[in-house]
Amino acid sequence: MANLNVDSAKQRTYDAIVIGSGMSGGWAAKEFTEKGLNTLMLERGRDVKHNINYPTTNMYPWEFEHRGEVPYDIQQANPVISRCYAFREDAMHFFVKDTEHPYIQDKPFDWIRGYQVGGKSLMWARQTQRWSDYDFEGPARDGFAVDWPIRYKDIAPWYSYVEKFAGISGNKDGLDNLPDGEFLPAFPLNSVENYFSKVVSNNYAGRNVISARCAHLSVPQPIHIQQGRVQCQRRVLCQRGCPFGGYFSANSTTIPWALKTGKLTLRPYSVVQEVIYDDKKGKATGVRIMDAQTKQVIEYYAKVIFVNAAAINTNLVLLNSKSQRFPKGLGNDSGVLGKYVAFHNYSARISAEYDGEMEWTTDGRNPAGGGYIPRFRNVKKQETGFLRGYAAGFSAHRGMDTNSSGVGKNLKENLGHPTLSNWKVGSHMMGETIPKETNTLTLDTTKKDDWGVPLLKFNIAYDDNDAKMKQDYFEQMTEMFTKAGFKNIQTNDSKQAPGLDIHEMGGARMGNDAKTSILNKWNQMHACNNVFVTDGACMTSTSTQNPSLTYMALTARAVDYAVSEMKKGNIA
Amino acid sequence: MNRRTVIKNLALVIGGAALLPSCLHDSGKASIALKKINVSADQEKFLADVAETIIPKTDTSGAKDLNLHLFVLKMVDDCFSKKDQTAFMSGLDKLSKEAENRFGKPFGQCSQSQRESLLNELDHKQAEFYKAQQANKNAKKEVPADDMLAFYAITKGETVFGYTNSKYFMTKQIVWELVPGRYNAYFPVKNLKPNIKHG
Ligand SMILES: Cc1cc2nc3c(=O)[nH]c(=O)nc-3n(C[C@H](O)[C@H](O)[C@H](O)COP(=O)(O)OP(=O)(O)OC[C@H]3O[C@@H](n4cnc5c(N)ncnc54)[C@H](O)[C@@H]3O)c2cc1C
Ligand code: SF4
């Protein structure tokens, strides 16, 4: 009998064991394997195989039972996941619902999730810009955060790697705000966007309205077509899952590429409830899981762990694991974790209308969305009563117009035939959130959750900080509309709770003082150096730059990292 | 609902020109499967009359050849709130009353010219409802307060979002593209051809 238990052990050890496979989990199943090591990736959701579980992705308008809207019912039983743009009748099974997974809202925050094979990978917006030092020393400047452990310099080299590996469009723009990456070429702006452009940069030093970077293949090279994907075929219908692998999903991209090795074991249905720490040995020996099936409870076993379940969910496991070491959650001397996380700030939108460039139009669709304008505000110093920046879309494009009022002949003639609308332009906002020790994640001491793990308590709101800013958004775009000449212009506070830009960050910050944070400059634990956090909850702050390709960038990173400490014995 | 009425609900809205023969269900109920809100046959028969007298029949197919009204009543039935719902219902009745009192016989039986004008009052109400509402930065879906002009206002709605949406539509008066292929930023507009749509 001990026997057995000796060998059913064994048979669940690894070498490594991720947690979550989705944007980041994939890039350190991918990273792991190709390094040789044995590597168990845990997924609480079920799998989704590229191009055999998009259920949706080859349907017509009309194949859907309500054109695409989600069911009255559905949206009332869901009000958090029904406010996500993105949850639609078309791509709505790849959401959580607020129903399935409960969480407890001291204040409101609209948790978007995606639990499955891929994680929100699958419908992310695939936008992927790099952060500047100006973003890495910002905390040290002006004091909001700790300051980074990390610089520009460290990671821009990890930049590269991903970038190459994923396939990211965009320009060489030059600018010292946005660093330039290792580009496909970019998704082109059109003519309104690209006047806007001109009438920006003639008027303002340092403001520029350029291409937006995505991770679509816009001219797949020999490495895509490896990975079994080709180009990009500009249908815009990416939530569903993209049968061309045109955008960059861990279900497209990493986790096939990580099979390939025979060095994975995936197993989706897998709760994971805690990591486990050995107070004897001194570290992590493994996690254990329930079986979302089953319902089973098993443990596995591992030299190196990486907690990649998406921030929230990063902070959910670590604070839920306790030991004797440890009794506040796993690597929390200081007191730090669930504490500081910060997200953007998307609540503002400003329209307008054009009368210019009426020659042109577009033809087919644009996957990047159209333009970027990289922060412009408190870059170089500190010049308003606000901290830090935002960044903003920009775009522009003609609709058809039909009239549709009246019955009869005449009305389903006009349907039939729309007519070229004027120029439509729109901007949002993108804002950095200032991480404060107030806004903080905590589990609940009574209510658990279907898989024995305590609901979380959310205590995160915006602050006068965000309300500045979002006054200059509106005051700086304005007046760079008025400029252009655009017309009818209209300001729109969507009034929204955090939560919504699905770019949250923090709880277990990397930092150079294991007093004020949890991780070092390696993503590691400053105190259980065989747990290593790469998904958002690193985050120190939040800068104003879409987050996914950082967490991919810090995750080879660290993987690399993690591997050449385990060479060294240091990690056993 | 279970997977077989989804599929069957979805084969009768999708499939167009498929309607089911009146003898393969009891007369006295509608022909599709609905949850929540409850359909006579004549009630069905007069929403038909309403949303072909939107959409009708010229050279080209009308609402009843595309089953519009069954797409109506699946989008009210799945879509809509229970207040909604009741408004609907009460509306249907009530403008089934006004044409048989302003004109001597049932909605079905009138002219073309007689529905088409009971039908553009109501549109040119609805439209100054909007109109106010638009001023007021209200919700887009939001369903007018009087019975009659809500249940105009979702027919009409959900008539020519289902008419704009039916593959008829999107492969014949325009054509839809899944995969173009292309993104083309500068495009000259004479060379515009208006029906082609896409995403
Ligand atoms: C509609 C939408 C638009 C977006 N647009 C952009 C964009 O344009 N640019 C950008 O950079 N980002 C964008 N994002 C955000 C982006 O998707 C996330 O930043 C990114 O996916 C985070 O990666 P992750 O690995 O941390 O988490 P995820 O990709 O969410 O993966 C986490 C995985 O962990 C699993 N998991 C969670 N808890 C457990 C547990 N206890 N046990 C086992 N498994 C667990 C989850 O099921 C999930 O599969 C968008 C997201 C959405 C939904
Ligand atoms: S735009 Fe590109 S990535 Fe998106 S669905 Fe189309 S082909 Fe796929």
Contents of the next structure:
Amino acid sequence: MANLNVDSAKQRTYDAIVIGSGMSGGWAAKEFTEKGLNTLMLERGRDVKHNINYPTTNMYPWEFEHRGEVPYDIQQANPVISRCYAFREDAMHFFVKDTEHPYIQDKPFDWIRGYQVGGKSLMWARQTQRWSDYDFEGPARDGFAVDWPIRYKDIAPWYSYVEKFAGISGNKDGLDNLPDGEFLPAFPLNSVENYFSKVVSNNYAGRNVISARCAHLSVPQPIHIQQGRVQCQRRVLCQRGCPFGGYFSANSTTIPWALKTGKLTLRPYSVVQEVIYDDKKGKATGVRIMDAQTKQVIEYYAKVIFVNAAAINTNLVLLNSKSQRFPKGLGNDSGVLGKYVAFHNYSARISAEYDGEMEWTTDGRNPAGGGYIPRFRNVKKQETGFLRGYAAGFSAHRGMDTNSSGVGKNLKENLGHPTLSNWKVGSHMMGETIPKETNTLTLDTTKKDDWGVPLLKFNIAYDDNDAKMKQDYFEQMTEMFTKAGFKNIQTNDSKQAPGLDIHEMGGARMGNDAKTSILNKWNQMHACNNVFVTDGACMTSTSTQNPSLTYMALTARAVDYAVSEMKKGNIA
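Could I have the structure of this protein in the form predicted alone, to go alongside the form predicted together with the partner chain above?
The next block holds one chain only.
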């Protein structure tokens, strides 16, 4: 019996374990397997195979029972996920319903999740921007949060590395606050977007409207053909899963690449309860899971463990990974685990109309979504009454106006001859929030979920800085819209709870000092050197850029370091 137990443990032992199969987890698996490590990838949800498990990807609008709308009874039963813009009939099978994994809201928070192989990389907005030193230096300059332990030069080559593999479209804009990358040709601005870009650059120093940078293959390169991906077809049905692999996802790109090495074992339906820490050995030895289908508890072992469960769930796993050495959560000597959680503020929008450029309209679709306005407030120095700043989207389009007046023949005639409308323009704010000690994730002491894990309690909120920033966005965008000659300008404060940005960050932040952070400059735990965190939980601050590209680069960099340390015997 003893020999059987030994053999069973050997069969459950790998070189590396990756918790999570999404944006960063997929990269960790790719990098480990390419370097020859036998790797186990644990995913709590079902398997979704590229171009096999995309049930709605080629459906026509009339083939949907509810014409794309989520049925009313489902909306009523799931108020949180129903507030997410992408939760539609064609993609609702990729989202976690409210009752499937409950949580406790001490303060309102809309937690948007995708529990399947590929995670939210199937449904993300695909916007990709690099950070600059202005972003990494923000906390040190204004004294909020802690200093980042890295700067742009540390991550720049890794940005290039992941951009070439993933495929990023964009222009070389030459902006020091938004560094250029390894770009495929950009999806161009339309005539009104280009007009507004010229108005802004001609009237405001340091403000720019550029073509949005996105993870779509405008012109595939040989590496993308090797991946089995082809040119983006501009269908803009991305949330369904793309049969062409036109945009980057873990399903279409990193996971198949890792599987081809023969070194990856992918185990879906594996809910991680905790990372196992051995007090005698002084290191993490593995992971304990519950099989979501059988409810069997199983342990897997490895020399190195990457926690990439997505920011909130990564905090949950680490907080629940308790031992004699770490009674308050794995690696939590500093006491900051689950604290200083931040997000992006997406609650402000502005719209208007434009009666110029009437000789033009648009044809086709732009998967990049239009234009992007990089942050221009408090970039190089503090210049406003609020900290940090915001970026913004900008887009323009023309629709059709239909005259529904009249009766009989006149009504038919009117309906049969729609006319082009004025241009409709719009923008949304992407504001940086400040990590605060009061923004916390904690474990409930009495309630557990169906997999034996304590329910997570959210105590996360906006503050006065967010309100001041939002007001500035409204004022500045109104001024710029007015200068461009836009009319009928309307601002909209959605007053939405945090979470709908789906950019949760922090809780297990990086830092130079083990007394005030969980991770070092390599995304490695200060207090447990064979555990790494490279998803949103690692972020020291949020800046304003869409964060996924940074997660990818940090992950590739951390795996490279971890494997190097394993070869030196520093991780064993």
